Structures are given as structure tokens and as C-alpha cells.
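Okay, so here's just one chain, in C-alpha cells, the form predicted on its own.
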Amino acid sequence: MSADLAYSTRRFTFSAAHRYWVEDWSPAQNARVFGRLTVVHGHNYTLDVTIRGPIDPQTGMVIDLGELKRIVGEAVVERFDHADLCADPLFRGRVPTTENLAVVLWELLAPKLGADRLWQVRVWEDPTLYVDYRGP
């Protein structure tokens, strides 16, 4: 096995809707804290998935990028593209902020990619805002 360690990142996109709302709060409190974000709206999210590991001496890769594309496509893109995040069971009790979306995506991907190999998920809500998450 090669001692060379590398970080390989692949980018994915999906569009999803959400609104910010805490069920235990009154409508007035939700409006006070979240403002216009209490109204259903959507984003064209960009997800960067970074895998860390040794460079395979035979393939020259950290991970088979086709396999990474398949795993993220099945676990994330197919689930969330053109979906309402608020309706997904993974967001029960969680406001679907970009921070919480990053956590959920990590929770979906770590068991499939290996928590030791999954280095980071970066979720871009728009060109001016992203959240990095590196697991618990």
C-alpha cells in the first residue's frame, strides 16, 4: 500500500425546497427568529464530498470515482433532488438549515463510504454560503 495520502473531492448538485420552522414555537416566534425563511423556498445545492486515503499504487486513485458517483447519487441526489426537505423523516425535529443538511448528508454517506475515509462534506446553499462538516 502506498504511504501517499490524498484528498479527492467530487461535486454533486441537487435542488430542494424547505422552510425554517420549529414546531414547538408559536408562529410569531418562528417569524421573529427566521423572518421570510418561514415561507417554503428552494435552493440549487452543490455538495462536495471529500474522501481521504492512501493513493492506490495500482490505480493511482484514492477512490473509484465512478463508485463514489453511484453511492452519492443513490444516497443523496435521488433522495433529495426536487424534494421538500421538511417532509423527509431525517429532518423530523431538525430545522433544515444548511448546517443540518450537512449533518444529514454525512449520516447518509459515512456508513456507505466509511467514516474513516469520508473526510468532509461541503454543502453550498448558494455561491455566497457553504457549510463544512467532518462528522461527529
Given for the second form:
Number of protein chains: 6
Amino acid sequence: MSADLAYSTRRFTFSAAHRYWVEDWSPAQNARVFGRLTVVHGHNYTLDVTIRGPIDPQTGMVIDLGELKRIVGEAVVERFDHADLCADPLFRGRVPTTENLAVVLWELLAPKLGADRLWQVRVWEDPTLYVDYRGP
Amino acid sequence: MSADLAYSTRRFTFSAAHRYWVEDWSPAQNARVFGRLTVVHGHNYTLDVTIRGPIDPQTGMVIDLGELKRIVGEAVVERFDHADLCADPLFRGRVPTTENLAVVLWELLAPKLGADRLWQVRVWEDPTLYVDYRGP
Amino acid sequence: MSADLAYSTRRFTFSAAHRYWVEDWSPAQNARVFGRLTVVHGHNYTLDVTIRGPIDPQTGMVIDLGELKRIVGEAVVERFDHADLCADPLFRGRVPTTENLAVVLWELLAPKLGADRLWQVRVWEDPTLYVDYRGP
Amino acid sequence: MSADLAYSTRRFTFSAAHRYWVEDWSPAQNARVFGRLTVVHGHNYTLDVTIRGPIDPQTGMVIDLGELKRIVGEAVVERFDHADLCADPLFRGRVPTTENLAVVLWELLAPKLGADRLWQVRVWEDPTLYVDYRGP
Amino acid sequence: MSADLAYSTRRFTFSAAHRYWVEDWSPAQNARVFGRLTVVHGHNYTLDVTIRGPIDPQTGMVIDLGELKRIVGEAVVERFDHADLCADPLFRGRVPTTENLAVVLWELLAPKLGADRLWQVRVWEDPTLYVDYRGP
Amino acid sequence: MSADLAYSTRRFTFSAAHRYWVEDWSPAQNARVFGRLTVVHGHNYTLDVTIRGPIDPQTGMVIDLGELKRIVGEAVVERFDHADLCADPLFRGRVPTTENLAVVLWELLAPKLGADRLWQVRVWEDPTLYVDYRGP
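The form predicted in complex with a further copy of the same chain is what I need now, so please give it after the form predicted on its own.
In what comes next, the whole complex appears, and the chain from above leads the way.
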């Protein structure tokens, strides 16, 4: 009998600043497309990391949550909590939209968690907006 | 290289009244099936609209959120906020359940957002009940 | 030694319809003052009832929560859940604003809970608006 | 014309105690793997039950919510609310992780709701952790 | 008969950036006292404005919510939403802590709402931290 | 000029088990008064600690939040997170109601934070029930 497959999701939070700006564009074009988003501001981001896998028959777990907490803490929270996204090399040439942030978080976590185990990252910019990304 | 695919979800709210009533049924049958739901009451509805698409390499967006806000505002919020669902022609012959409301919201939004971009509407009647609809 | 004084608050919910309308005013005046609020709509109301009193040295309680639940259930939830506030005699001549609803809920609960024990009613019309009332 | 397919989700809550302990392991091994989780503690669990099915053309419902409430109430809430999960025979030989709790809830609900109608159980242990299970 | 006194609270949100920095201190001293807070980051702020006053016997309102929304929108949301608090002259010489932000918001709102009507501003920096201020 | 007075509140969480039982009573009497609460179960408790004091003119703070976090972490979270309240000596002879838990938390925190600075502890047993305690 094969083990049961389940999806386990753990929520993380971090507070960061950002602004929208395309270097190749003139200030006028940036203002027209992004409006007030061109001004530096910030958010309390919420990150939901979903791991997909069989439930270990002995421990009853899809993943050890202490391990997950440590990995996401080191790779994401320490990097982006109380930080300016625009100052991070990962956002060089990438507008720090919620969509691109989701991609960046996937790129940071997939090598550490395994692209076969990592099912989805969901990033909330605020309680009215979230983006799901499931890998390239 | 193709663009990354992501799902972007924006939350909207509106407050409306409704009651459950099937015109073809007798009052006794309506009461037996729907109970207190036959009396006009109301809810703070929450609508989560999910757009699925490639992330634009330049803007970093699946959809311009200002555009999304304008479309849903005009098609849904202006129509149903501070309104009685039962008085709307779209609910003629349709009991205004959360399920049917989800279908109606899809029908209003799909032509404007594109049925290929609109991935899902999720309607919360209250914090303990929601319905997902992904089109016909 | 006197018993410790504490404030115990229990949350209740009910869904109701209402509209704003002053009978003595013309339709034009109602429309000018209340706008869209003149159209019947509704809300998921949240009611926080706060009881103030000494902690019983034996049971460790300010009030028996089963008793509180029964009293508020009978006096408020059964009356206003799935109901139209405007159809209730208590709102005859009173616009069903959140303020007036708080007063009405106090008037219903104070005789049953005791005006000396009932400390406050807080009524949320939606997650962005609440009114506190502590009696006449 | 076939009926529209929708997913209807209803939220339930219950408060229970548990501890993590593998009988076949020594206390030292349990402590090493589970740490503080070996001490009895508890949670306010939230259960989201999702039913998938066609919308009934007359009632506008995927499932009668009164029926769903009664079934989950009897099978789950009465059994696990104000209970110690470890004392329940269903957790004999199963560590009461959120993953195993999701499987147990599926096993209790699928026979009563129909495995074809029951789409998913989502169990929240707290606001930062949830597990999804969609059956064996 | 005098009118009933009630407290009406309306919630607003805005997203802003900030960092903690005392100009008179050396970078080392700033780092020792404020740590990571010296790096620009941001938050989704929530502002709860409480108005205290008699309930108007005719309209049933403590304050017209449209008027409150307009005043707070113009004085606060337009100024601080998508803005860097540190760039605002009101924070010249004031560390933009939640405490000082509460004072600033009071100073902006009291002249417009009336210090006798404005009862309290509550500012949430995130869902785990808020500050109440009731005037000088 | 005296400093501005403000109230700063920080939220903490811990998960614990408990049951209601008065040693002096017979099992029958315990069952009659407490019902299902006599069975061991548990909750995700939320603790809101409010500090009242002048805003430091230089740091802009009522209290250093790092200090507050350390004190509450050591005195409360380490003691009660993943613990059985009934096994703690502080609950010997005290039914672990939310009221008594609030008193116990006050007694633990007041000596460390100062009874003059500690304004209130608010304890949530679940999202529908909380108790406020402001000292003896």
C-alpha cells in the first residue's frame, strides 16, 4: 500500500519596501504606467509555502516543519524582512511586483526544498492581493 | 524562453440583500426546503477574482491591477453593492445562492476579462462559506 | 480579599438586511442624505458582548458562557439572524444604522443580563466599521 | 445542457488536545524527533470541507448546507470538539499530526458525503499551518 | 431626554515605507538601538479612527461616514499611501515609530474632525502590533 | 512640555491544553457545571499585552519592543506554549478558565514589566472569546 499524498502549507511573514520602476523607461513613462507605485512604499508580505508529498507512515508528516521553518527562515525571511526589495540583486532588471516576487521566492526555495516537493508559493502583498506560482 | 505562468488574485467586497424563493413552488414548499432563508436578509460578500497568464517580462505583471479594479468595479461592485440581488434581472428564475452568484459573476466578468484569462471566481457569503466556479 | 474584576467578551454573528429611510423626509431628501443606503442591502453583523464582574473564586468565571450564549441567542440571534431589520417593530421610527442597532441590542440584553453586569455592546457592520455603546 | 460544476466549501471549528508520540520509539527518540510536541497541548482546529458537484438547476445548490452541517457536526465536531485526539481509537498507532488528522477526517466524511462528492478536506492547526487531503 | 452617546470607529489602510534613524546619533548607536529597523522597509498600516458623540435622533448617526471617509482620505490616505514616511516633513526629527505615527495622525485629524469628537486613533503596523493615542 | 501618553499593544500566541475541574467537587457536580469542558482539550491562545506610558522623545517609543518580546517570551510563551495548563503549579486550585489565565499572566508579567507600565492583558481563547484584566 502506497502512502497517502497530502499538501502541507506553512505561512511566513516579512515586511519590505519596494517601488515600481523600469530602468529603460523615461520617468514620464514610468509615471504613466505605474502611477503612485513609483514612490517607495512597503508591505507586510505573507508567504504560504506548500509542500506536496507522501505522508511518512511513522512520523505522520509530509515534511518536518522545523526543517521547513529553518530553510524558509534562512533563505527568505532573513533576506527580505526589514529590507528594500529594490536593493536586492535578485531584483536587478525585475520590477518587484508580487508576481516577480513569487518567482524569486520559488527560485530561492526550489533548490533547497526540492522542485519535486515544492508545490506552490503564494505571496500576499496585502489582504486583498495574492499571486500563486508553481514553477517554470 | 517562454514567460512564467502565474495566478494573480484580487479581492473585492460588496454588501447585498437576498432571499431564497422558487416561484414555481408553494410557500409551504419554499419554507420546507429553505427555512429562514426565505426571509430577506443580507451579507458582506467577498469576491476573489483570479487571473491566469504569463508574467509580462517588462512590467512583471499578469494583469494591470488598475484595469482589473476598474472592470470588476464597473461590472460587479457598482451593480451589486448596496443592492437586493432578487431585484436584479440576472436572478430572475435563479435562486440567489452563493453557487448561482458565482456563475452570474463569471458571466459578467468573462466577456470583459477574457474567458482564457479569467481562471476562477471565488465568492464568500460569510467567513464560513465560499464557492469556486471556473466557467461552464 | 475581594475577587478580581475582569471583562469577558463573547462574539456572536447574524446576517440581516436593512435600508436607511426617514419616513418624515421626501424621497429626494432621503436620497440626498443616505444615497445608495436607501436601497435594501445587508450585512454579516458581528456582535461582541462584554460582561464586567468579579471572577467567581470557585468556577473562575465572570459569567457562565453557556448562560450568556443562551441569552444572546434567544434575545438577539433568533430575532435578527436572517431577518430584515426594517421589518422589526424595534426599528419603527429608528433608522437602522449601526449606532441605533447597538442601542437596540443593549435594550434587549440589559434587562436579561443586568445593566450592572453588561459593560458594552460592540457591533461590527463589516470588518471596517464598528460602534460601541455602553448604555444610556 | 449540462449543469454547471462548482466547488462549495463550508468551514467548521473544534478545539482538541494532542501530543506527538511514537509507541515503538524510546522517550529519548521521541524527544529528539518531536521536541516540545511530545507534551500534551492543544489547538483551535479549523476544517474546510469542499464538495464538488453540479449546481442543482432548481435549488441553485451543490449540496444542501443544512445537510452538510448535520453530517460534519455528527461525524466530526461532536467527536473531536473538546476531546483529546490521542484518546480516540482512530489515532491508535497514528501520530496526530495535521496530515494524519486530515486523513482521518476524510475517512470519516467520505462514506457519509460520498467519495465522488467530497473533493477536499483542509485542516488548519492554527492560522499559520494547514494541510489539504483529497483522498487515497 | 438627552441623546445616546456612542463610539463609532472606521478602519482605513495605507502602505508606506519607513526606517528608524536618529540624526543626532552615530550609525553605530543607531544600529545598536534599532538593529534591522535602520534599513528601509515597509508595512500595510491599518488606522482605526474613533469618533465619540451623541447619536443624532433623526439620522441615527454619530458622524456621517461619508464625511469621515472624505476627511481621513484627504488628510491621511492621500498623504501616506504609497509614500515613504521618512520623506514627509511631519517626520523631520521624529523617528517614524508606530507611536509617533499615531501622534502625527491625531495632529492631522483633530483640527478637521474636532478634538472633542475625535476620541482615539489606533494604528496597526502589522497584525501583531498596535498603538492607541487619545490626544495630548 | 510633558511627553505624549500612548498605549502600545503587542500580540503573542501559544498553544496549550486544559480541562475544567474543581477538586472539591464530585465528578457528577463537575460534569453538571462544566459539561464537555471536563475533558482535556486545547486552544491556540492569543495574548495582547498593553503597555501604557509616555512616548520617549528621542526613540519615539513607549517601550522597546525587543525588550517586551524577550520578557513575554521568557515568562509566558516558553512556559505555556506546548504545555498543559493543568500541570502548571500556578493553576493548582484554580480552574484554567480564560479569566484565571488572564490573572495568572498579569501576575507573571507585572513584576517584570512594572505594574505602572502594564496596562492590560487581553487573552483570546479562540476568535469568539476574550477576557481583559487590568490588575487587582
